[in-house]
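In the block that follows, a single chain appears as structure tokens, in the form predicted alone.
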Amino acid sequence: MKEYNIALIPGDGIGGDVIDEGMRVVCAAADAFGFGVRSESFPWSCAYYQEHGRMMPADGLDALRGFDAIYLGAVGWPTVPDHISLWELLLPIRKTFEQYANVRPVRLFPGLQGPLHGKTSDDINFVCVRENTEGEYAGLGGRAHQGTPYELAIQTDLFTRTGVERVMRFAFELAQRRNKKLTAATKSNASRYSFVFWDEVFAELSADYPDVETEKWHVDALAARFVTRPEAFDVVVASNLFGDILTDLGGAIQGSLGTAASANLSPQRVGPSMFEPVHGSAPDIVGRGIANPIGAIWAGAMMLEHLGEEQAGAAIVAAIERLTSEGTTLTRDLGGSASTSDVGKAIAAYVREQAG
């Protein structure tokens, strides 16, 4: 029987409620479609920093090199500063395991209501791909003259064509995959050298895929866009800060936070993939069994799929669609008054019965 084996990193506030019932989720899966699944649990957070002075252990990336997926819950705590949580922990392991493509689907689950008058589960369902390794986020730059007048700070992006390249090719194929559309978010009207690049690699690509229809928008436009007109797109390709921003935009259409998955996807498989609901810690609802863990769960489904379980992580959707079609069992933010794991429960359930 094959096993996979998972490093899990629950972080911080709900982190470890979600991806406890993410967990309940995989394992009925596993249970039910015949293979094994083995987690070890790294308590790398902010609560890990205040303590240790650092979010993980100098040879916290080692340790994780031979797992088959790493499953985040959530990072991020009022008293540690973001920049802190993202560049010592997570973006650390996006580079050093090359995972260049962040994928986010955005989808309006059947049953559920978005705040989008008019628009339904028909209308919201595309997948957007975000370059994840470079772009606004690779870290160049720096503060000169700190504490006088003269005090600057410098941040400067950093496309490559190697990483514009890589990024767009994974879309174009996700694209042939789905609906055959792909939209490329970009700002060239302003940023002159960076997206000018971008737009001229899009274009250059695009005729290799002859079969997929392709436009380009400024960015403030396509985030307009993404509220008149969701159902335009199929799949959409961004840099890094541009697709952290439009996806966020796309989990609030989706009609909650709580529902949204993520994958930071290492194609080559140079490591682990990572996968994680994107809500954050949601530190004012700690504790109160109240946070949905739909997003945890999906991005389980996306960590089997993406382990070759296409069977199992498709039977965690459609056990996610017989949840909110059926809408008794969803959480507050959803208009339910479900716990935690009565959601994590009902699903695990509705995987089993699918697999007899």
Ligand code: GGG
Contents of the next structure:
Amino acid sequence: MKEYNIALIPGDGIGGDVIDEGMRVVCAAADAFGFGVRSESFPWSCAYYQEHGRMMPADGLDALRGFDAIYLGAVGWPTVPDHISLWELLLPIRKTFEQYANVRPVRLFPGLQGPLHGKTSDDINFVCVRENTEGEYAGLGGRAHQGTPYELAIQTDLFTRTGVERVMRFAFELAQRRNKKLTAATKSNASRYSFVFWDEVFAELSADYPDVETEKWHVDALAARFVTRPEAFDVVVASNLFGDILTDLGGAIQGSLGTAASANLSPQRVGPSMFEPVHGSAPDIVGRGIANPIGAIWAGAMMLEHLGEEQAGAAIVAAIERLTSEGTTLTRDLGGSASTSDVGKAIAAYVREQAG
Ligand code: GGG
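Next block, the form predicted together with ligand GGG, ref. the form predicted alone:
After this comes the whole thing, all chains and molecules, with the earlier chain placed first.
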């Protein structure tokens, strides 16, 4: 029997609650579809930072390297500055293992009522591919003359041909497997170096994928179009920051950010890929058992699909669809009163039923 080793990083706030439910469903799928899952949990988080002065140990990345996948909950807590928690845990994992394609599906599940009037699950079903290793998250810059009237801060973005080309090729190939349309998010009117370059690479590569229809939109207009014409999209490719912002909007139009899933893929398998819900640690609802685990569970389905267990991944997605269609076991953000574990247990039961 095949067995997969998963590194769990529940992280902060509701991260632990949603990863518990995600693992309940992943383990149910493993039992039902005949493979094994072993997991080891790492306590790296803002609480760990407060005890040890760092978000993870010095050899943390080496400890992760041998796993088949990483399953992460949420990172960030008000007691630790966000730029520390992000730059000492999430971003080193994405960059070191070259998880350059951050795949974030935007989908209104059947039965759910999103905020967009008249738009149904047929209208909201596309995928954002966010560049995940450079761009506005390159970390280049500095501060000087702090505390003086001459104080300054500089932050610059970084777009390399390798970085732009590889994520765009990934998005083109994804579009080829879907409905053959790729939209690029740009801002080449204002950002006259990086995004002019981004547009040039996009135009060059489009010649290699003649079967894929292409279009580019300035990110401001694109954000508006997410609201007015979500049905116009199939695959969207965006830089790191634009992709981050657009996919929170994506979470909103799919009914709740709590349902949004994300896969940080290392297509060349430089290291393990990482799977996480899009949402953060949600300090406002922590400890109340009301967090929506669907985003984490869906990320678990993407993890199994990535590991080659496509049937199990598809069964989890079908179980989520059944749950939302029935509408009786939903958390508060979706208008219900179910707890986090009610939702996890229901989805796990539906997965088991599918395997007979
Ligand atoms: N689920 C992971 C998490 O906590 N995400 C929140 C966040 O702020 N992520 C930053 C990013 O993806 O750029």
